[in-house]
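For reference, the chain that follows is the form predicted on its own, supplied as structure tokens.
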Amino acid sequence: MELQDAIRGRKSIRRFLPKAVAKETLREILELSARAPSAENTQPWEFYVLAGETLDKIRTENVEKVRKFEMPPPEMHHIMVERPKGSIFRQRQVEIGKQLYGLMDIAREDKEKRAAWIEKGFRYFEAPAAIIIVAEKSLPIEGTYLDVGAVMQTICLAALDFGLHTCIENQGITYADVLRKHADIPETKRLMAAIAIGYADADFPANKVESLREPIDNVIFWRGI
């Protein structure tokens, strides 16, 4: 796939086909993605790749915690981000949510359907595999997030070249205790991001979401050119 096509075509996929992704394919994607830039070549990322029985156990326990309304452990409070009310950022979040729920025919007042939909994120949208990106807790979180963002985007673009799709999601790392138990992730590692990966179900309504972008001239400020 051409790079420009990949950049324009990348989107969040919220339902995957029940088709396994070969371990070697995942390895090739990560090997390529590890070429992403990082501050002073620190390469702070590490990857825990989940599939099979391990991923199924995590899905199940995540949903159990959601249904009990359990809060994330304190170590995960850095992912609990609230967009300022009345801001353009909150507006964009609401707009994409309306599009998504509209396609899924989930009414605002339908609490049962909304709850069922939320659970899907904690199940990695039924993807056959998930990539958990971690970094050492000893590293400063702000700079490390920049580096992880670079490798995360690269993974999503590289996946397209292998006919795969992705969804970056915080829900996948919300319950750090579940991941540490089933994926044997040490306490010294900070959970940074989760990426569901697999073959997209093209017929699933939510996969037809098209996120809009601000006109580029609204966010470019030319100086000296």
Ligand SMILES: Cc1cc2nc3c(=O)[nH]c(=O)nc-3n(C[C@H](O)[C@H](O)[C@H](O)COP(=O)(O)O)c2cc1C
The other form holds:
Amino acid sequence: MELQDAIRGRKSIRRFLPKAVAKETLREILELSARAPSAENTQPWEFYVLAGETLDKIRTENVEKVRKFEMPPPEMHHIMVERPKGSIFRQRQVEIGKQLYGLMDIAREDKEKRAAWIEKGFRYFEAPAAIIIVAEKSLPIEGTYLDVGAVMQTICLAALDFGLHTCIENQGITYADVLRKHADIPETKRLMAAIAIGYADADFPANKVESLREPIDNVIFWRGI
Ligand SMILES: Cc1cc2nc3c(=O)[nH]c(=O)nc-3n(C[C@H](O)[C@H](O)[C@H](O)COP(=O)(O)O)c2cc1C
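Show the form predicted together with this ligand, please, because up to now only the form predicted on its own has appeared in this conversation.
Whole complex next, starting from this chain.
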């Protein structure tokens, strides 16, 4: 796949076909993606690749917690980012939500449907596999996040070359205790990102979403050129 096509073609997929992804394919994607840059080549990332019964148990327990309105544990507060009220960032957040709810035909006041939609994220959108990126807690979170971001996007792009799609999701690491229990992730590792990965269900309405971008000239500041 051409690089430009991959960059433009990458999008978050929120429903996957019930088709397993070969372990070797996932390994190849991660081997390739680990070519991502990191500060001073520290490569702080490690990957827990979940599928099968392990992933199913996690889906089930995540949803149990969502239904009880359980908050993320303190160790996951780094994913709870509030954008300033009235800011453009909030506006963009609202916009993507509106698009998704529109495509899924979920009315604003339909609490039941909204709750059911939110649960899907905690079920990794039924993806046959999920990649959990972790990093040692002894590393400073700020710089490590940048490195993890680089490998995260590389995974999403590399996946496309294997005919696979992805959804990066904070929802997928919200309940750290569930993941630690079923995936045997030690307390010494911080959960940084989850990526649902699999074959896209092209007919699923939410997968037709086209997220918008700010016109590029609004965010470039040329100096000396
Ligand atoms: C750090 C991060 C966390 C995200 N968490 C979620 C999530 O929990 N649930 C979800 O549906 N999408 C999640 N997304 C996907 C974003 O909503 C998506 O990337 C954004 O709306 C742009 O759409 P696109 O990926 O289709 O271009 C996350 C993306 C990032 C980078």
